[in-house]
Amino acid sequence: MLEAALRDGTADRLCTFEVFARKLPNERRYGVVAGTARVVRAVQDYVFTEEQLSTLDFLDETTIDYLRHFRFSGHIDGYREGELYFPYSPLLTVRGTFAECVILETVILSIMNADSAVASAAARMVTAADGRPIIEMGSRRTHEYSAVTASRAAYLAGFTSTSNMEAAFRYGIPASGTSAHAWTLLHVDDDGQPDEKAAFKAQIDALGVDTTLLVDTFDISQGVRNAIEVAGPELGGVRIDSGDLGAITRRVRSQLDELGAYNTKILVSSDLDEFTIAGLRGDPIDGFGVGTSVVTGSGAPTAHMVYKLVEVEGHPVAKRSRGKAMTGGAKKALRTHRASGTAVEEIVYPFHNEAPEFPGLTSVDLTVPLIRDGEAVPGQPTLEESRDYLAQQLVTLPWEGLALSRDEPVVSTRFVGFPEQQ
């Protein structure tokens, strides 16, 4: 396209493109926006390199030399890392020449789409442990690289931390995770049996008595015993990583008591997902560590967002397409709220128009500017603010927001001033 544009001559026509999903995953009654800090970071180190440009043999000289020159110098708005989202929301809004606009549309969706479907997921296993805190763990159920940005996803969303430690070298999130089974079995007597107060010892030792034990290798109700025979009362913690985890837990929690560990905690892992952990919130669990549901979107791998042209030198164009709506021209979004703040409905408007005003309802600008001139806005939030950000709005949903049943979005979105609705 870049080649043939370049030819023609409609490579520096001014174009709008927006990122928006048509639907959400698994009918889900919210998503999460996830990567926008990521995306307005990768605009900007978007370049082609000399040994990549000698492996683009099917280009001409011209459009190679393009390449070699590229640097984004548009604009880009759309909504800040953490916000909520609907179908139809216009996430993001690219603006540029169609050259430098098309080239980024496989590297913002990349970002967009994972970080968002991982957010998402995420933010709804937060929901469901009700206060108690989540370690992600997930690091050896996806690609290597996708593991650290799975891990700042989930972070965003509400999880407490992570084992991944380039994700918290990287993003500063704090590292947190238990010994493996292996650890356990590696300690053998001198007969070849298994020591599991040695394997205990050694690691209280090392870490000290606030560490967190694996106490079902073996025998679980044994495993309690040797934990708090070697560690004493204090132990801080003890895990659980199989099993009917409910009954498990209530039979280790009164085992613990009838030790006097009245405040070693009770961590649980093993395949957990929202519905899991969200079964689990009666019984004695004070955290819980998510690997593979968390870091594969919780069986939505991607939040199907799409790149699409929408304007072009100020006319608006769409795509015709049955079962594939979408609404031509450069867009902007507001959420209205009632007083008591409680989010009723998400409002799309052209983006060169004023804000359309609801009486009786406040309402909340959702596109901001990130990047101008291809730099990056000054001031916009750290993954720390996006992190409380997030968990405000949530509470903005209406109480059906939060379940976990598949529904209608939550919230609707409705365009307001184009032609198609006037």
Given for the second form:
2 protein chains.
Amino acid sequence: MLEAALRDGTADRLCTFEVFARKLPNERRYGVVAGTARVVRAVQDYVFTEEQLSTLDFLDETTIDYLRHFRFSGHIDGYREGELYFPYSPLLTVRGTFAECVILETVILSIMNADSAVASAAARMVTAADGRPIIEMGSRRTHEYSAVTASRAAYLAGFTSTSNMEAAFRYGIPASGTSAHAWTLLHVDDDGQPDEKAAFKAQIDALGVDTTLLVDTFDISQGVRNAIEVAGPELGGVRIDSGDLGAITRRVRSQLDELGAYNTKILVSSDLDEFTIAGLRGDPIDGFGVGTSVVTGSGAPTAHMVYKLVEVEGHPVAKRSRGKAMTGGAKKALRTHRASGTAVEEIVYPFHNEAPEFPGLTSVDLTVPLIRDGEAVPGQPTLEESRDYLAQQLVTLPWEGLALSRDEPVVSTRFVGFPEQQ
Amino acid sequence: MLEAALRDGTADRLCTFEVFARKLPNERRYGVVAGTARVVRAVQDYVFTEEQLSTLDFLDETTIDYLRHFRFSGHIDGYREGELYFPYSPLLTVRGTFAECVILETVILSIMNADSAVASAAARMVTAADGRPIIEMGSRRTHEYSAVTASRAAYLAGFTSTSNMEAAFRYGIPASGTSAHAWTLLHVDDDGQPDEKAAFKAQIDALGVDTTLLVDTFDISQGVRNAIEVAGPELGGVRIDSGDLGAITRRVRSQLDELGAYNTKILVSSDLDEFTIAGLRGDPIDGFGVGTSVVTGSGAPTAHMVYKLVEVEGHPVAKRSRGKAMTGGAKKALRTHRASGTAVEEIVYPFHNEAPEFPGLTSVDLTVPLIRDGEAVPGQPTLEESRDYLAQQLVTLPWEGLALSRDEPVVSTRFVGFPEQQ
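May I ask for the structure of the form predicted in complex with another copy of the chain now, the form predicted on its own having been displayed?
Once more the chain from above appears, this time first in line as the rest of the complex follows.
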């Protein structure tokens, strides 16, 4: 496309591309925008190396030369990272020449789709956990680099910490973790017989009694006895990674209390997702470790966002393919709220129009400038700020918005100021 | 764990860790091992930078120093890349000190789980396509680096080419792609009215009449007429990306034939997976473009492989957690075949035993040396060789093994030579 556009002169046409999703996956009630800050960085870093160019032997010299000097010089506006979104929310509005905008399609969508899928699932788990902390521990169940950004997206959505050291290093996310079954199994005596107490003792010697011991390698009741015998009643926590977690944690809580370990916490893991976490709401659990389900988006590993050309030299354009119709024209959005703070509606309007007004409601601009002339707009939020922003936004949803069951989007989207026939 | 092991002296214990999966996802009948070559490379490249180490302030100096000088010096044996696997197949056997093996857990599992998930789904799509080519075009629906290795895994499994240029660059996979709706929409006249023919003409001017034109941006019948009017009956292909692909392609085939474009191919895309591809088996389709479903493993975005300690200083070890029991001891595997070549059974036996014999059947060793003393064993297969290997292996499955419906694993696994009580 790039080569053909450079040849026929359309490469320089001023275009607007838009990122949006036609639906929320799995009939969820809201989505969480994530990856925006990574997009801002990636767009600025996007260049081609000579080594890469040397393999593009199917392109003509003009096109290779274009890529050699490629730097995005356009503008991007869009939803804040940590913002809620709904079907057809105009998440990013990318303006520039056709050539420079079309090149960025894949990297922008990859980041937004992957990060938003994780954050959207993670936010539901945080709601289900009802204030109890969640450690992200899913690195091993996704691509080695995806693991790092999945940790980031989960933290954005309210997870407490990550077991991924690279994510801690790169994004400043609090690191935590627990020991594995391998640690217990490593401790065999000279006859090769398991010695769980030796494993617990060594862990406490290294990390103090505030550590969390994994007690389900062999027999859980015996594991708990061994743990308290070695650590004393000041043991920080025990982790249980198998079985019927509700029944087991109730039993373990009684056992710990009988042993005087009233403050020893119970952490659970084992293929948890938002539904199993919700099912454990009444049980004596102090924290969760979540792996596979969060890094794979809990049944929705991609957010299904698309990147579509909506305007060419000021003319709105739109395809009419069956089931994939869309509204042409560059767009902005705002969300209206009642005086109580509850969100009412998402309003999408033409990018260059004044924001419509809604008497009796307050409006929040959802579209903010992210990149101008290829450079990040100063004052981009930190990850912590985006995390706080999301937490505030979740509170604005109508009360049924946080339910886990399948339903319609909880906030509806209305297009205002566009021609009828599009 | 590492710090505690260095303190209590268990860090140097000679251990064996094993990668295996307890089940195949979604009741599939076989899995495809992928990522092995990437693991071999990653293990050799695995080091810590001073910048990374400087942030590990919760570790003692001994541990930091261990990481500073970390190089894996052990051995890895395992299934070839492109091998078929089943529940409890011992996919990788990692031998070394506890410390050096435990550090590698996450990177090894991330690679194997991500790549095997994609390859296992992709192989089913290739079967469903029944000899017709499939382009991998899912980059935008997964993490930006995961996109590159997903392309590789899809190609391993028999996809024909990729639209991911970095995968083409890095792994030598044939690159291909088609134009997008944005290309057609870009071509508006001075009044902002769509001009599909201008888009088709520019594409043909740049790429010749052998190119593939996307004909469903507005009206498909008109799109096909426009395409042949501009390109002539020698047009290489048309792509359709929306609607009921069976009905539409039958109509488009008639239309093309009436226009004399007998050799113009029909390519389809639009959220295809193995089931929709199979459903199009009787339709006049010459090739498929597959995106989301292949990069997300078609409902199984991770292969659920685990990395478990199975032997310590020659003693078999195993946890007994409910639902997660396993057989201790280092393992190898072979697969028996009838004279016809059909696979009969997977036999797992102790790593240091002689391979058991099965009169009347031929045996193929599934466990091959990959890394010795931290270095790749010479003669590792290329990606093309692994791709050919998989194609050969798929032919050995009992005929029902290639069916798409849910069922048991088509080859059963038997443990031979282990003590009864494990």
